[in-house]
Amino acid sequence: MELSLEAKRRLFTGGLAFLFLILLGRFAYVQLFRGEQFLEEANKNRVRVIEVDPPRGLIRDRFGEVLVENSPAYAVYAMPGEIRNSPQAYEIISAALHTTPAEIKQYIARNKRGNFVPVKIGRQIDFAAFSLLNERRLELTGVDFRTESRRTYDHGVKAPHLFGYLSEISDAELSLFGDNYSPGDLIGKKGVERQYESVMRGVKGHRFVEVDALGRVIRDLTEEDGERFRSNPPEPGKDVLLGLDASLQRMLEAELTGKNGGAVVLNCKNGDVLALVSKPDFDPELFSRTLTPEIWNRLLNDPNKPLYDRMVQSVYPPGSTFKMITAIAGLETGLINPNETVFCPGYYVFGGRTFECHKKGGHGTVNLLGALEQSCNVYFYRMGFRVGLEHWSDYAARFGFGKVTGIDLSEENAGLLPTVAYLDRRYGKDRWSKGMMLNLAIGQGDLLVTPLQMAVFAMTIANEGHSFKPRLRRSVLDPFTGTEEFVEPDTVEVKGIRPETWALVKRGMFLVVNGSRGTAVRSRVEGLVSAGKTGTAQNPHGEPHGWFIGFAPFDDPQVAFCVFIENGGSGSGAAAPVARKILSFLLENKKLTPQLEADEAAD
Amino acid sequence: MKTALLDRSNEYLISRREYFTLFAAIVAAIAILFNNDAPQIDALRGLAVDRLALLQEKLSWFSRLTQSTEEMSALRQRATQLMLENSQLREAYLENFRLRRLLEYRERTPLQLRSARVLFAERSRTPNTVVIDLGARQGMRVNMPVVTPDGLAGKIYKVNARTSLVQLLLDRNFSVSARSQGGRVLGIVSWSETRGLEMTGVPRNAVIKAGDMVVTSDYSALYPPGLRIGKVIAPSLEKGEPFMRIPLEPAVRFDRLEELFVITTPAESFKVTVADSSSGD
């Protein structure tokens, strides 16, 4: 059928009207139905934030020296929402990072947090890797890349267990302290990272771009461009310093080492720990770099625990150091004459048992000096005995055992105080024998302690009461204006025991180091008078714990310590060296005032 | 019979053409609307900066008329070469004081030249580019580096069957990987419209400072190690910056650009090659 020309026009014409029809549809649909959408979107694609990490603080020991530091480390980001399914983008970044496509998209599919929230694709990258992903940005729309902090420690001192390390933020943690945080971030998770990660976290700062439809960004945005644009810069974190003493840390982690066990030196004037080591331990660059799940297992399944800080997370029985604690309630509560003597044939018969002292022909008669200078366990069976479980227990809380000491670190061991609250508890009421004293009288049975408590004990023996919170911050320092904050130390009193109690128990461990028949004249140096004692802790698993705990000068103790050598075998023989070297470097490098050999007579 | 509907459809055509023009023109801005950055549209915008090329081509031939084009481009190509030798040569003379003892040797061809010249500029848009008259006819690929006899220029970034658009050194999102001449100091070399050119990502204790030229690194995936990209203004340590950023003087004067010359070696063939240290002293 042929149409007339006035139909074609029409159809035409018609035609014409109905694609303006659609066109004009289209417009209506974007702008009216779906305009806020986009214009949110737009906007969202637009203007991107740049987050800006803050400089985390350093790590410095007490004369500023800087021990845990920061390097640059390379990460990778991809933006969920607009990382563009290229294969040829996917290949350039999963060549880089030594992986898969498939890999990489799965795992921005698991860790999506929304289209604009940038997903961590590649930790600690090599310097090779992220020049490549740098150079050809243009051709990877959506991935952005990060000069981000790592740790390292560079300066010799390891001390893993006391710096601690910095790991990913859990969700737990973002949920909780997330307004400084984002995901991917790293946090302190141990020690002192931990501890004050609050101070040397610092604040994150923010930047504005603006990005064209394919992500490449086309200019920094500034307050020009509206206020909510303007740029503010990251506050960084501050120092922490450490009472640390790095040179006598080093010194110990070098002697220590192939050992199991450790040292912890506190300063008597205040409380700061000058050195805490513990080994064996693990190199903390394990942690700064990408922990492989291997790597992870081989630390957790060590039958050496390298993860577990041997002075502060483990407990142990003290032995013969706990004696001080025998003899002190003893004293206090009139139970002791120290001018009473006891005879030590070698062994003390207690409800058709025998207890041996360590000693196999006996120590003949002691006084307390006596027994505290030789370690006789037999005075202290009987003493003990006669002290009772009530009163012991009682004098050995007064000291904080059984109680966190509250050193600032997480993780802190209480160890074991018993009481007749818990014997009735863990065997029955009376279901216990009275016998369970001896063993408590020298340190051993249920008692339990943590090294660094031990260590506490001596510094309150050496100030007589007057003691401190042992503590890791001594101040923290703002590094671009030098303001240095010190930290108060706590003070700790160890009241209801009188001054002869004191000196009485200074004595005997004066003897224990200058005495003719002293148990660590081993711990002796030239110059410098100290005082300590031993301990040989039995225990089921193998050879006995040596322990040594001390301070220097005798005079005015400027110094107190605690040395412990797991499975040493005994304590003058395992111990007391350690704390000789801790002492002779000490003097050596003048780090503490000597007094005059105080009494000779002693002798 | 025919003939006359014939002759009587064109001249419907004809009177009609308005219509027809309005038609197509609706139907390539549905086809627009719907399809935004399709390969085809792409291609259109490639072929339309072709032929503007060859006109700009015709005309700036006129206007170096006067000229010995070919001689001077041909000294230009020997200028940027020698450079290229002089650079990898001190590199080579620093590394020998460096690597003496460790039994190390690098392999480096010499770099083949292309020499371009720029037809214009588009320097105010994103990416910052100028656009050199020659594409994927003279072999030019993506990403192949672009320099002048002061050192990096930018790097290859679209291919025309006869141009190239050139992105900048000057460019947002440009980066390079850099390290400092004669030191261990490694970064990112990028720009910034508020900073200028800067070296990002280096360690705050790095040893740096005034004066110190700044080239590429022997990490870099693109570009050969040692060429020139800009001299260290002076170390900045910022309050909130965990590391230093260094401004940067491009080596390269931006300003006028005429020629520049393609690297058309591939970049497998300058990467650093170990040798066994196994084989002795």
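Quantities reported herein were computed from a predicted structural model and do not represent experimental measurements. We call the rigid core the largest set of C-alpha positions that still match within 1.5 Å between the two forms. Residue numbers count along the first chain shown, from 1. First, how it differs from the form predicted alone.
- Put the two forms on the same core and the Cα of E91 is off by 2 Å or more between these two forms.
- Core-superposed comparison between these two forms: CA of R228 displaced by 2 Å or more.
- Put the two forms on the same core and the Cα of D302 is off by less than 2 Å between these two forms.
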Given for the second form:
Amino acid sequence: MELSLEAKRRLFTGGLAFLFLILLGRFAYVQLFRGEQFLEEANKNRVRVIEVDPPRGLIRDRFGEVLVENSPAYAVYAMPGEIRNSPQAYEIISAALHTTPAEIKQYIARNKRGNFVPVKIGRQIDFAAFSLLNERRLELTGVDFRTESRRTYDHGVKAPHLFGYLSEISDAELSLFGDNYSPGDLIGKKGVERQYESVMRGVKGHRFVEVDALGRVIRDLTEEDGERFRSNPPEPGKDVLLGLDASLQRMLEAELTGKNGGAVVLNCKNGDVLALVSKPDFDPELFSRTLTPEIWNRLLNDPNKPLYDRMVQSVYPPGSTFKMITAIAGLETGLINPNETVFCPGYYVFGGRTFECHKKGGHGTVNLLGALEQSCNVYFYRMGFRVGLEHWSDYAARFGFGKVTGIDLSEENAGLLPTVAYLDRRYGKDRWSKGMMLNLAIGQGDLLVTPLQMAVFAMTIANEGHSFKPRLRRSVLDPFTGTEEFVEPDTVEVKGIRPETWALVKRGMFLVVNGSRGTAVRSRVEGLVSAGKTGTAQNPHGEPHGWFIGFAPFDDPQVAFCVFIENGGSGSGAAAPVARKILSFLLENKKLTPQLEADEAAD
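The structure above corresponds to the form predicted together with its partner chain; please give the structure of the form predicted alone next.
Only one chain is given; partner chains and other molecules are left out.
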């Protein structure tokens, strides 16, 4: 049946009305029920959230002097999904950053985490490059600039091994440190920067910007554009105050320039590290900028190993500075009578082998104090053999040798304390000679220590067993409120040693510096009575290493120190004069309490 014209018209009109109702319903659904969602989707194309890095906390010395601070720098970011269709942007950026478009594309592809996750393609760019890019900003589709901090060291203290450095966060670190970081962010990699990353980092903020269809920033959005666009300022990091004395550190850095070695000075009252210098080192500014492969390879292949912290990471035989362990072990076990004398002809024969004393003509007849004063090897060969490895290693372990000191730096070396079990493992049970003990008694053989461990050893003797874990951080300062939170020192007790043993060992160290035949007369400072022990450690790769450890003032120890000069020839000739500079500096600058004269202190 064919429909009439009127029926067709009504059917058509009804169809239109039905479609209109569907359209109206859909419109109402979109507006009333999905409006917020679609507005949000639209804003995603128009509005971009920009993260704002927090100002990093500063590093200061014990008196609040700034040692490491921030200066503003610019970083360039690219949005992979937007820049990929803009060959012109690649050309402009590569010209400014002195690279090629192909290298930028490769870098983005390698570090890309999504089309709309920005990739940092340039950091610490200089002002000329920034000006060039900023002038052509409208041609840079998908490119953004952000400010970031660059560490600077303009206050005369370099200390690169101590401060450490910042570098871009790795994927593993991103997983480890959580939401407060994004790809391309800087993070502490070594030293204090790494150790106190969570203190100095702060908390990221964010702001909103409006972009055009090509991803170019049009303007900043504020809360006047809507409550949702209210920015969230970053929370600055806190300052870390070290126990370091900047003036002492500066003096020592200058004094040790050109040498291989270093020095550690500790506060005997709480374990604060007053100075820690390792030479040779490197300019920390190299790491605060973009490190080129050429510079990195030059540092890595330098035969003097400037990247290595000789005070904390390197281990060496301590030589005669370790003789106090032999003395303490012998006195406490009753195997050494301090009044017993030994004749030193300049050598000692054991098992058909001749062991030399450092004085070819011999020291003659010496007792314990005389042997310490003159650093007689023959006396300690004989007494070390008598004490034996088990007693010797037991007392060395009580002083913490063979373990890290626990200083707040990563990559500390524990050294090596030979024990019966160790020698059995290394050489086979009963396959190592008892004569090894002769070498260990004078700080040679398999024994290895760090200069930091020896400074702690000196502090422990100075305090007669009441010692502290060495520490760099003294307090944390909130720069806005001025609130300073102090950190309690960690005490370490060396037990089981009688007062008379401490007194004898300290008396021996006193004679080393102040005795008529002492080996460290070159460390004496007028008006200050100190004590110490020299060491000259044999080195199969060249000249002997020079050591000197000690403390001052003698009656009320305030500082303990270790000076180590690699291939220095001798402790008395190379290390003791540096210790004299340290003590003179502290006395002249009134950083040590005035002291009794040597004759009075010796009574």
